[in-house]
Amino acid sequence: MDRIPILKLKNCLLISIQTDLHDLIITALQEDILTEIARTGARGVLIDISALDIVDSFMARTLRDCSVMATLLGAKVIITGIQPAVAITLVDLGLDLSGITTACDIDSGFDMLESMPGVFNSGRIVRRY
């Protein structure tokens, strides 16, 4: 079975999905992300799906569930690169996507993570004199 690579950048995990997903791969990815959060203490997770033309209801629910589970582990999840056709399909399916934070692209996603306290820094207040 193919595995999606997970890269670590500072306190964040970067996942760029470049292959068509099926149920086994997305389920394995969810487990891998949660394992990596627990192993590395990552505070942010950026999942780029810009290469996906299709996201079905199972994939959308799995990504939403992964976001909720990551939050329980102390990490923020941002999904980037949702294609217009995918957004239309997700809305037409009537899926509850509450709790999912999105950004247009990876740059915007990293900007959002940088603005969140404790993601790219320790959350400590550094006093400068």
Given for the second form:
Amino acid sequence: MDRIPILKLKNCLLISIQTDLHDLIITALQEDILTEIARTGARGVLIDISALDIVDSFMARTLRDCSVMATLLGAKVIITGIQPAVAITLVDLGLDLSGITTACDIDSGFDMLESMPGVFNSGRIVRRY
Amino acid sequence: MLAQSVKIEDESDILTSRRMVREIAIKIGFGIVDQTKLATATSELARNIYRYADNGVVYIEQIVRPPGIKVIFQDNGPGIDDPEEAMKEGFSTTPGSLGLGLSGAKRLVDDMTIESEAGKGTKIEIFKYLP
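Alt. form predicted together with the partner chain, vs. the form predicted on its own above:
Every chain and every other molecule in the complex is listed next, the one we just looked at coming first.
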């Protein structure tokens, strides 16, 4: 079975979903992300879905569950790049997506991660004089 | 007249059916939002076939009066005891599911009909008309 690569950058995991995924791969990805968080101690996870032109209830639910599970492991998940038509469809579908954090694109997703302690730095507050 | 059919036998067929619906929706002239809604509704209903009936067929047809698209989901699975109840939001027989399959799909299209009898399979038709 194909697997989606997970890259590590500083204390952060990067995942870019480039193709339409079927259910088994989505479920495997969720497990892989959680395993990698536990293995590396990553504090932030950025999942870019800008290449996806469809996100159905299964995919959305898995992304949401993954965010909640990652929180339990001490990591913050940010989903980036949701296409406008996908956002409209998800709301029409009636999904409760509270609990997921999103950003418009990878750039803004990184800005959010950067502002969190422990993701790109040690978590200590550094004073400069 | 555009028409296609996709057999639903394994998980990748769910992807094939939603891609096919999008392709035909593009040819008919639907915009990006309606294409996405149609493909998503198809994904939900094709997944229902795969999960509950094991296999079935998705038929995609262009319609002319009024102009639009019709997608039929047919299976010989266990059927739905109470189609009206099943269309309600939150209804699900699967633990952990949000129960959005049927009610969610219904909200993405202009019309949806269910014919089903316990033990005799299910036929769901969805319609989306050109704006």
